[in-house]
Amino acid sequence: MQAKGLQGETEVMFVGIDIGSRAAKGVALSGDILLCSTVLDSGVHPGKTGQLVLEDLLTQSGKKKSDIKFIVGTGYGRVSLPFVDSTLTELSCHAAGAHFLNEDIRTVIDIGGQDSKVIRLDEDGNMLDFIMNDKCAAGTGRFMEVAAKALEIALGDLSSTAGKSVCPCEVTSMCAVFAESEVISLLASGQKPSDIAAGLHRSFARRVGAMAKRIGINGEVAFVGGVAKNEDLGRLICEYLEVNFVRLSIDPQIVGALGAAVVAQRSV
């Protein structure tokens, strides 16, 4: 997979981990050209997990170990990851995968499984300013998870089943506590898993819009991280916003992981 148009040097490479809460992700970078890249469950062992990150760029780029200039760690579980050379917040690393895909990109929008944040860059792709929403798990993917298991519908579903609303709920918790039990009752007084899942995502939009328009947008704004897959929640934030979404050359749960390989790139 190539993140962009160019020619780069594939002597070498370098090598970003990410280890989120409930997903583990790995990019190997060479000069402009993205040889790989991959996606696995966190599990309970990050340390190890990471490992098996590691590995898969390994066999799938077809290098060796020792073909491996530098490795930045990033994410929840970055330290517990012995054989990287350096660690960096998951902040910076996003703001630089979103730089390198897109050099005019001012706005980072990534919600990840357990928290959602909005990051201001600057024209380098260096973070200026983010705000952060870690307390609990209103807005982010942990939420979601909850929400679709109460609809008995597949987490991928959620925005496809959303799409089909007609007239969509009006939900008032967004506390993963409570929505369970606000779902079942809305199910139970014979509103449709449609209408229910356009009014999550409605909710959502607007907790999330609301912490992006605090810190305020500026520039070509991305909408990163595993959240960012469900469509019909990205495009309520962007209208919400009155925004459009840069289109991604990638997978936008890669992009910590891409950030990372980038910083460790710019290390050597």
Contents of the next structure:
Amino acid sequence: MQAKGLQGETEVMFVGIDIGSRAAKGVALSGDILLCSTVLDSGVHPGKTGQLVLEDLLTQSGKKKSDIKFIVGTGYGRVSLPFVDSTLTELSCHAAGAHFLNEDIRTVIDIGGQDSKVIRLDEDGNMLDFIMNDKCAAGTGRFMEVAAKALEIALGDLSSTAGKSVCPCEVTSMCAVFAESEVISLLASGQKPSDIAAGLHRSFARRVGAMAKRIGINGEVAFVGGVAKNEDLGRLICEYLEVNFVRLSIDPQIVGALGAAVVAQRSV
Amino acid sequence: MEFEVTESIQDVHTNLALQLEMAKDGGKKVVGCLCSYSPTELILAANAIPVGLCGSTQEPIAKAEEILSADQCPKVKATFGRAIGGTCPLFPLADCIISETTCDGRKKMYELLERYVPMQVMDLPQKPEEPAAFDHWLSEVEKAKCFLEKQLDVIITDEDLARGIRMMNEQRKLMTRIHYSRKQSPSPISGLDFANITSKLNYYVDHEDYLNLLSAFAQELEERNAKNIHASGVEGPRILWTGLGNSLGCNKVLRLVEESGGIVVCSEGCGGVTRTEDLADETLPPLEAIAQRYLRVTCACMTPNTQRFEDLERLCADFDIDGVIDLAWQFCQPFEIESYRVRELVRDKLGLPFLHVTTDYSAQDEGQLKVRIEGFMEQIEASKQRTRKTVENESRRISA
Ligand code: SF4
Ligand code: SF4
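Hand over the structure of the form predicted together with its partner chain; the form predicted alone is what we had up.
The next block holds the full complex; its first chain is the one shown before.
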């Protein structure tokens, strides 16, 4: 995404880089304006990927390295970024990013590659409380990947496939290790991929929803992270929690990187 | 940071098995304990040496899983594995073991452990406030006394019991002083050093020497406070530790907390101050005093366990706490469920940042734990800023 006609108008910029387990995200910010953003594969060397993210942001914005006033790194790979000025966990960054997009947001649900979290924030965008999934992959993007692979459909098509379901099946296993065999046996018993996908979404939504209820939901709720692109899942989580997610003006996957850039801007 | 007592503790600790063996050669008996409900007074009254046999490291777990299913808490598995694996030098030295029916995992594991060593499993009533609970527990304490008399071939008189009570109370008073030295801000000792030293301090051969060691440690900490020697220059968030995982060997989370800038200054629960500040009443008939003291232990296996919450509230204020971490071992139902009430108390009533962590003894989740813990430190920082802001606004309002 690129803000049109804004290149060069603002002098300085602030950068947030979020290296997750699956994807590396970067956002360049100047005042209230999101200059540009990028999403790359995390790759095996978070340090190198971070460098690529930074270069991509510079190319897109047409700016020089010296125009960057502050860089904040976040995500699992944040410790491997030698060029950042400071680091912060993705928890605080998601809170800051969501607050930047909509000041009424008080709850953020973030589902990434290897974990899911629910974050509560105050009226200034500070983190008040959070909860994360336990150490297994249930309720994470990793689980969705395994499920999509077993169904032999692309991860990005899970949502539309599930949308075609008439009668979602009951999926009991939320464990990434067992999901594969469960999906395969459901397919073998003649269930339609759409019904299986819908069933998977349903139990996934219940799990994340229950976790959110444990710390309590209030105010406007945002759904972010790579998995938030899955609309069918988002709809089911909303149903479970009896809320509507706020509409975000940007890709939900880059909210953490945006938050890092917001914090970078606040740091000088 | 180096403490003078470490050397003497190290001495006891590294040669413990050997020293126990020598004591046994000299006619002493050794009795194993597995939990905070084991009435140590009885063991001291029998002139025997109590030794903790609870498992707190990862390594014996594989052995235990040959018999127990993998979905038991690490404490149950490590304790069992340590006992049957042949790797623990202390276990074979125990003449017998005193244990209690606390949680289901322990209780059922004891049925198997009993095959390896003579054991008395005391039936612990789990609604301690029920009027009938005390009488029942008193009779269990009496049975445990008879068990020891038989196993160790001794007679335990009321005088012996009174002596056991005095010895334990002395020990508790010193331990409490040690815990309370951390009330000072900044604290004289890091939580990690504290856990390391106090876990080792659980072992002794001679009780008299032991009291001297405790007293030296208490004094050292108090001197540090007087001379303003602190664990760290600028003190990070002061953390209260509650739940499990308060000892050496399973201190992964504690280490991560202090690596992320926090400092654990108070611990509640087993290994913590609430297990030491409660004394047995020296004015009561000794057996009754012992029974009463142990029925007051605030483990999550009790219901409704209200005292734990009162203690937490008091300690948060006394130790000037910035945030509370509550740890439960994976598959531990009592502490996992009780955590909901701890969160309600800490977050909603006391308004303090709260983090619940579920983990095991292995190192495999360190990456994920790190995010949580660093995030928690950020949350505490934000909460402190918020308080500062409110205070400023308030004073501005008043002066305006
Ligand atoms: S937590 Fe409960 S069961 Fe475990 S050692 Fe302490 S008192 Fe015993
Ligand atoms: S109380 Fe929990 S941690 Fe302790 S032995 Fe029982 S199940 Fe394990």
